[in-house]
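Next up: just one chain, as structure tokens, the form predicted on its own.
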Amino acid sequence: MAVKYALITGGSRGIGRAIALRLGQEGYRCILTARNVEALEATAQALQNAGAPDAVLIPADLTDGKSIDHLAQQALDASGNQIDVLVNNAGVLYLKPFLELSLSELDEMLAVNFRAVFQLTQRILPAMIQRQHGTIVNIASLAGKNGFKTGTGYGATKWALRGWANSLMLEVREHNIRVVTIFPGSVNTDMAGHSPTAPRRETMIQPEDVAEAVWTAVNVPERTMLSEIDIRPTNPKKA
């Protein structure tokens, strides 16, 4: 059997860990990327301890336009030019009241929440188009779909991200080449811990529930395109 490459940005921590761990597990050779070598490693250990393929891994800054055309230069040559799965999943995340939000803050979640999946976007897909195969996950935010207190920046750039991931999508589709987005609530991980509204960690959507809903949309028939996955807590009252 060929072996199938999934590009995994923020895959050192929380959904990207999840999401490397999930698709390795059903045989992808997961490239993963992140600043924190430490972390990464602690992830390419994981996938081992699973049986899952080596991992590759590709430290990078993704608010450096440099560090990402080198990531995918990397994460081409890794495989051959055969990203099947990108997954772009890093983000950052700033909850502030709108006058207390910062440029500089704001400059940063732009940067890696929507401009670098534009950049990296853009140099892998070529790739894809010239195999006529792929799928391109992004990993949004219910954020991205409604308007909350203290999410005017974060807010602004999930729904740059949906909007942009529309368009895509009318446009890759008839080279075979899939566009998902997917739009969880608060997920407990380490981001949670910056939202002052966000439920009860026992309560909140799991990282391996968001690496669920990744492998369903890649593992549907190619026919078929799952192009927006809305995830909530079916009951968030739960105790």
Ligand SMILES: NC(=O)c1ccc[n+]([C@@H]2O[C@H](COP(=O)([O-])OP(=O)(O)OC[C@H]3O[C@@H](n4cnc5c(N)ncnc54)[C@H](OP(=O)(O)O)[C@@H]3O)[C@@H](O)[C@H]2O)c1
Contents of the next structure:
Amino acid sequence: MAVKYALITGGSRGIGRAIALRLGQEGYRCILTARNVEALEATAQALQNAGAPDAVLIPADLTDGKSIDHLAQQALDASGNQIDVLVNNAGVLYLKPFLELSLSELDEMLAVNFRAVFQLTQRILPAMIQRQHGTIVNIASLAGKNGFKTGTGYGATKWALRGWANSLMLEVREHNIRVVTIFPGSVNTDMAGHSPTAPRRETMIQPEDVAEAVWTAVNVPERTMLSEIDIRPTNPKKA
Ligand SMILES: NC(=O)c1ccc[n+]([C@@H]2O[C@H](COP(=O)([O-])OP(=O)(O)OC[C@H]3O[C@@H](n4cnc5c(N)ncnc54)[C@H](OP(=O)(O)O)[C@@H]3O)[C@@H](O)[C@H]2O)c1
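Would you generate the structure of this protein in the form predicted together with the named molecule, following the form predicted on its own above?
First the chain shown before, then all remaining chains and molecules of the complex.
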């Protein structure tokens, strides 16, 4: 059977790492990117320990357009232009009252959470259109559907992601390409530690739960698209 390829941004830790392990378990060869090479190598080792196909590691800084172009080309070369699943997962979060949020913090969030997704998808999509096959998964946030105090910058980037994804979905479905956008609440990762509004870690969604939703969206029959998935704890008040 032909190898299937998944390109996952932010594959070094948190939700991206869990998605890599879930797709790796299903036999996908994961192409992982992030800045921290050691952390990428640790994910690759975990994939190997789980019996998944060997990962391809392509370190990149998603705030840098040249780095994104290089990443896209390397990923296309490594897969023979056959990326089956692109997971736009990497993200950054600064939660601050509006008057305290700096423009450099806003720029970094816009760059990683939205601009990089736009650019990387633009580079990977033509090969999907060529094959009339592919799934693009975007990890947004419930902050992309609801406003909240301290979320003026982060929320804006995730609303932008949602607006882009919704329009892209309508454009590319006629090429048999699915665009799936996932909106988790607080997830138990390093990032959630920065949120003053996050619930206790035990009652949070776990990264593996988001990975399971990604796998479900990839695994449903190709004629069907789970275009938007909200994920929240069943019982946030559980003792
Ligand atoms: N945790 C939550 O509560 C939560 C809730 C809803 C949505 N989300 C979304 O889920 C996604 C994953 O979040 P997470 O919780 O797994 O966060 P995390 O543990 O902080 O991981 C973030 C990932 O993004 C990568 N990244 C950050 N800046 C980058 C840059 N400039 N270039 C390349 N890679 C970069 C990091 O790798 P390096 O640092 O090695 O580059 C890391 O792999 C994000 O889009 C986030 O907004 C998270």
